[in-house]
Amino acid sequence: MRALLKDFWAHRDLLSMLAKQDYRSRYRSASLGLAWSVFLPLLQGVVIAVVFSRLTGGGLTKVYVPYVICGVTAFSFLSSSLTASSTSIVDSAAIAGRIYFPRLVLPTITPTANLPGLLISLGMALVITLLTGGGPGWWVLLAPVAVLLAWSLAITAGALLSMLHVYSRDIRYIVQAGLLVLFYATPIIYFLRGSSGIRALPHSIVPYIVANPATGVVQLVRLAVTGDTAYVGPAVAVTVGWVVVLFVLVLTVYARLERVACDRL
């Protein structure tokens, strides 16, 4: 494990260029660019709390609409990049399997590629959230930590799964369907603490869906930009826990079949 990692840190200039060339392939042809990553979620989040608003919402739009384009900018961050880097090592077998690199910068490379397009997008729901007549607070300097929490979370559940899809190529099917499922256990479009007008989980349902690991990247960007702080504690706990689990298996799967995967490509 070690020596991975030490290989890994030897290999961080690769890293950086393949994340840029991802990012501009991405955008090259596209008129709007960049824009497309931060209209695509903002378009989601104002239809979903437009429809959603006077069923959970109590009608206070706009509590609701920040709230909920907070939930699908950072829910849109871990889709987009798990989606991708779970398939990244199969996707990729034309480099893989000829020249020698460590392949857990494979799965690195989307959810670093997709950092502009979520900071760029947690900047617009701060401005929505003032728009509304919410206002900063020291919560803003949680920012860069909720970043950083999603980033790991993407990089470490999306390298296990790219190992994993070596060897099945379910995988790939299994993600979308996970995915979907997670939409809806993660809090988007529902409160997990009630107030006046606001209608929240039954509290016998609330601790599974802090158990989800993309529920503490959700509220503590909520907390960042809105200053929510409904469970915040727990779930980011949670998901640091999901995070050091998973970094684990992710080094030990990789310091034992790194090598003998490439084979099976």
Contents of the next structure:
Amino acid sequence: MRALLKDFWAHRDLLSMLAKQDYRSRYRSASLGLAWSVFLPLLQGVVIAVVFSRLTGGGLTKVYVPYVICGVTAFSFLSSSLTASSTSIVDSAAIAGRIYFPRLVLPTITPTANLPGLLISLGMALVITLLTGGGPGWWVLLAPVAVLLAWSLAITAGALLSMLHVYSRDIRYIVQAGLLVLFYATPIIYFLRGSSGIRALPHSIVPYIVANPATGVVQLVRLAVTGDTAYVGPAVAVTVGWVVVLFVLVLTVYARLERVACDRL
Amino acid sequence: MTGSENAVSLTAVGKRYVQTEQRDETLLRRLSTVGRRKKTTELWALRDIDLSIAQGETIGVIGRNGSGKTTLLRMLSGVSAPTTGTVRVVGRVAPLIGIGVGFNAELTGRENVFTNGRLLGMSEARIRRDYDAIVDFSEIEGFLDTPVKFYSSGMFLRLAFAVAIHTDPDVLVLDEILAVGDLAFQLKCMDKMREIQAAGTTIIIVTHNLHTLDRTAPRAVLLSRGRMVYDGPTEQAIGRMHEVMQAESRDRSSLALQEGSGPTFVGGAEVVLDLVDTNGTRQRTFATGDDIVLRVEASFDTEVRGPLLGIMLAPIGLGSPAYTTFTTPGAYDGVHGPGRPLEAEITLDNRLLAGGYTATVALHDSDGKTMVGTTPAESFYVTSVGVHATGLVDLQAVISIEGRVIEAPQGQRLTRG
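Return the form predicted together with its partner chain of this protein as a structure block, the form predicted on its own having already been given.
Shown next: the complete complex, the earlier chain at its head.
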């Protein structure tokens, strides 16, 4: 397993090249380029915030808009990264079946290429938070940690899923279905902890939501952007736990299958 | 270059593919068969392969489709691990498998040069250093900032090949890519190959296009159904490949032909054909320019007066024959029948170019209307070492420019540059 990591490290420049290539080729033919990847979650966040605040009686918009935008930004990073990452080995069968380089590079490409978009989105979210009168204070310093956590979760889950995907092509759809459910199992549109005039989730459900690995990412991002501290500690601890377990699983699986799986491509 | 150490050694290598029932990739089917014994088929794509390749050697790997070439290649490049035995490669392997693999259509030529070079194992610093050489070689200077999707297929191939051939590995694996672009570019590639050979790079050429092989690789191994059936001089390997191919096709059509290669009966004569060289030795491989002798023996059930002899040579895989001829009616008036066999010898000045061919001799009665006997199509192989031409027939061009002879037959280049 150490050899696996060493090999991966030796190919880090390949990763950065492929990530740059992924990033550039994605936005090259769109005239607005990167702006799209920032604008879409932002729009989604605003729409959700407006619709839900109306539905739930209104009056929350000032807090609610940045709240939802943070959630949507963090979650859409996870979901778009994972969608591409989990099919990455099969999708690059043409290269992977012919040239050897650490297979771990493949699922790492898209989450890495998505990082600039995430950073800019977070900046926008911060601006909106400040405009609506909120602010994270010193918590903003945790932003890099939040990004790192999001990235680690995306690549470890993506790496495991992409190897499973070689053996079962259903993974693609399972991931899509899973993400759909996960969106509602993550505190994106609702609050974990209530405060004045804000209704929150029933207490009994909260542990299940916190056990979801995406919750830690979303809450940490939210802390760094809006200063909201609800359940950040336990949620982040759970996510870190997930990442560690996934990481060990990934190393075990890749050490065994890396040079066998390609026979099925 | 010490040459003492092998660049590649394979010891008792085998690769087994296990296939579970066809649609095992859908989850539902998997779940529904959990616990039950699944039908699996095992296929040994390669078995008992022992192979050593010295540093700086150029070797060909030949065999029909499905003989295990690709599997061998994947193991050499480290993509796939062997099921049994060990594969040891000293130094860096660069596989040139499929030109343009890993190219991104949205990106410019320049960007693709960098990622592809890195994918093929070059360091970024090295690519930067060799960038001009690569661009030079590809002959597409003006289009490097254009996305590759706007390239013509020729430009694309040239650029991809240029990157591939500049990766400068210890072991270069070439898969079916020697024929890229127009003739001028092909010649350039050949020159570059020779340069790489001279620099001491070990080269493994995997191909079923035998055309170019005997010009580049002195040694070749022949794979058949996952086993290595020959390892030695390329010409012989090609000859053996021919025998194997013939044997396999005979297996398939053994119902049609009685007893394998045995003679066929059509209308009363049994005709046997042997291919020999001018010394009378049986051969399957002939060089362009050598004589091919067809030795024919026929025995008869019925009497035939003044039979005609017809000869046909046809390239394997092409519909039309390369050469046919008949003896003139009346030119021979011998009488044959039971107890009075016929012997004939046909000497051909072999002007055919490298490739696989079949020879068939037929016996007709004196008016040429009814065939009394024919031989099975005997296949043979032509090699064109040193002949500076491709195609079907060596027409022995003499090329003079400005009154000076630049090219003449026998492969000698009179002047150059």
